[in-house]
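As a starting point, one isolated chain is supplied in structure tokens, in the form predicted on its own.
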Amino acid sequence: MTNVNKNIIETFDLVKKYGPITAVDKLNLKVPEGTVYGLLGPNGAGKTTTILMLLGLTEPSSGKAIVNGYDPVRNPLEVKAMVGYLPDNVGFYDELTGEENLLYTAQLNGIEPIIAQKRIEHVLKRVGLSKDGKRKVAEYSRGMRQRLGIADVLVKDPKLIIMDEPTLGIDPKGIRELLNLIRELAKEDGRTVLISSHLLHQIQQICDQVGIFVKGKLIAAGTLKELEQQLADRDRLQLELKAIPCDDKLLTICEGLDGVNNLRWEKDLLILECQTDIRENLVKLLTSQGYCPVHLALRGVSLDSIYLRYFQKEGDYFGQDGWLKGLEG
């Protein structure tokens, strides 16, 4: 059983200096075990760079990694050992079929031939190419690349998989049947998943934890809901409420609370506008005035509004036209 208190990738004022441009400044992540955490920036953020001193693969200016125990500099073999790793352009011999292409994986991890080849068969089919995988690698389209980029990460049973980019130019239905995969290897699994991306409604379908990168910073990190409830202690937010019975009286009860600071009606429903959460205390209310709510929600709040809002505070990141720099979709 998966330990939930236990970081699996914990930096401690993590830096990266190329010259005199810092790609990654002061990191402070926690990874916790089990879970998809989103590493979300645009490009140039330090996404990459830190995911490469997490392998191993560059060293930190200063501070330190720590990957399940181990620091990728000290024991760079023991991280490549337990770490899989999907680039955002993963590359196969194309002139070899997908199964040649795993076994080759599996000989450089020193997988006995026997167990390689019915672990292969295991992952050809978990990720949906198992009557693919005697077709060359250069006739896969982009999707069934990067599926065939998870079974080779999943050939060597890692117990942390980081991708960058995973869904980059995949179709929507390719993109569907990844993220559920993705889903899939740490719900059932128990595998930790940190995914380095820009698509926020893809990463918000996933992810349990997210990280807001600016300039290589971790600005902002935690679930949805705690992004959520550190920008409402800041901000006015909006209540949807529809409650039985609908009548002129809620809307007095609503006004008298602390709180509330204008109301309105959108056809069945009453609009809230706020200083801080009141949805606890307001269900509290109106269930003792014999009311029952039977919709309170956060009006506008998503991943994508979540992002922007952070990323407000630091305006140089957006253009003359209000789109962030850098970011697509």
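Throughout, rigid core stands for the largest set of C-alpha atoms superposing within 1.5 Å between the two forms. Numbering follows the first chain given and starts at 1. None of the values given here were measured: they were computed from a predicted structure. What changes on going to the form predicted together with its partner chain:
After superposition on the rigid core, displacement of the C-alpha of residue 118 between the two forms stays below 2 Å.
After superposing the rigid core, the Cα of residue 243 is displaced by 2 Å or more between the two forms. In the core-superposed comparison between the two forms, residue 282 has its Cα shifted by at least 2 Å.
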The other form holds:
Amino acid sequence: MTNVNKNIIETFDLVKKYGPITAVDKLNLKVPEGTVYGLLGPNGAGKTTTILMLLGLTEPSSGKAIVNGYDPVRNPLEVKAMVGYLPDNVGFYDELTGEENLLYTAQLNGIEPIIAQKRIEHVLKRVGLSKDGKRKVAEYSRGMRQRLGIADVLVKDPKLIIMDEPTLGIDPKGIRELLNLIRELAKEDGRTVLISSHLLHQIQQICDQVGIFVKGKLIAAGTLKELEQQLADRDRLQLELKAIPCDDKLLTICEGLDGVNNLRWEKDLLILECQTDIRENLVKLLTSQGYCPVHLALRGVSLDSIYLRYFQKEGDYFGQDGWLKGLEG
Amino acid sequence: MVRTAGLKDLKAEVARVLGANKGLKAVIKKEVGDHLSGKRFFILALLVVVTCLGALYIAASTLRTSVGQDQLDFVFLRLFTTSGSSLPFSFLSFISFLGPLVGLTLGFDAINGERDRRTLSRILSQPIYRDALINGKFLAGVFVIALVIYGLGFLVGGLGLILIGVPPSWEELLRLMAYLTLSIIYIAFWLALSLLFSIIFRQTSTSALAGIAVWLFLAVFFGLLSGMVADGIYPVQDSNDTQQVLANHRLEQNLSRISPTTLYDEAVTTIMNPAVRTLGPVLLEQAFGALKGSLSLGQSLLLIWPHLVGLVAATLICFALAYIKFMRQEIRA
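Having seen the form predicted on its own, I'd like the form predicted together with its partner chain now, please.
In what comes next, the whole complex appears, and the chain from above leads the way.
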């Protein structure tokens, strides 16, 4: 994280309404320069709408956004000149070759043909499409299209890259390559990357900061550590315990321990809900009583559980079980 | 000297406009390339060229037998207006009929096609103004239409020259140019209309069908409809009553002129046939004592000036509607 104090994106009470529906509700988003920022949320949370507002492609109903010092509503060209946008399900002109598609983008950006040609070669090499540049996009696979999309973004040499669901529909190997590439773009080139996704496992691997976005609202934001902290403050800790021997006396011992609010069995795991982190006391007590703890873990440290817990907390947001199950899968 | 200065001014003006509309040049370049290399355009151009050459052949063979028999003037123009017994269509009527199809084909998937391919948001996130895309698409379409129409007009003219061997006069050449330009404006109207449909309708097939429906309506049924309305408002009970007949006829003609197709047909008939002196009904007493002769080019142009203005206005209104609609539309699919 370089230059943390400067925010490349900042929004102030940004609101977007489509008729009676509020897609984005008083959003205050801050993205520090040079970070990889993950915008996390279920489908229909307003992520794409937010991105379109940041690019000046759609006008906010109220509030405003500042991108690299410019207001996208008033200076859309200045913003679009330094932001590379990769839409979800990016499309190309099938009847043109990969290179021709990139050349069109370069022309729209007013890049001189000679420079454009060099840059196109360079970015195609970078995304691993050097050999396929002269082929028609119609022959490209899904993963190749996505890589061409990244090349397309890089042609204009952007300061900020915004990617909307970049990993959707790509195989695991492709995703790994893609994420490495994104990481490289941020760390080696010093670009800021904003990724919107509903697939948190992937975001977790490469993001410096995340914002959790539900129903048009940013309900939590910060580094992963900060999110854990926020969560710990607001919620009780959960400990997973497995000890040998496993009998009823174990239950009474744990129940009697200071700070334990509640406990229950989950298969062969004993779950302790407690106020503070009591692991040290617990282990001492158990060993003194002749028990041997074989498994002891603090729940809620992966982003996955943070994500889930946030939705559990915001009970009214958590209408459908369907996508939750999808998340776990 | 004056002319070169004018050309320089024009060049500077074009450069200024392109500079102010970032990306316009790139869009035009790409769209023209797309049109010219596309199969769709190739098929359509082939259709138009073949029918027009057929019309030319019929016209030339009809003319060859009749040249010299009576005082035939404006032979060169007759190449475009004469039809034969085996093919009852002239070049003029073919362009009038197929022209709209060319315009519709060039524009019906202009915007919704970009949406379908999911390229719209990617293109608009480049540093160009949103209108550069729609302006570029329209201008590229007009450029292609001009290329086809001028090319076709001069091809047919040149071949006709070989076939009948009567060189055109300057006036005939100018009339031909005026006719071709009018055709471009007329086809540009259909281009603007299909562009509008491509913005209103999300499906390319819907916008294509809507365009064809309007085309058939204006080309075939509109005249019928205006006749029916005129008969309803000014019924002719006594066909000897001049007032009744005139009122009915005038209303019918004015109503039918709402349709750009009527405007175009009237205008090109006047321009290509110097013997046409008026477009309204002529009473016997008005015709009495009139000298036989044809109108000069200036007079013909004067006669169709309102038509020209009407066609340009219809084209611009369609384009303006498309423009406004596109600028207000959400980018999201």
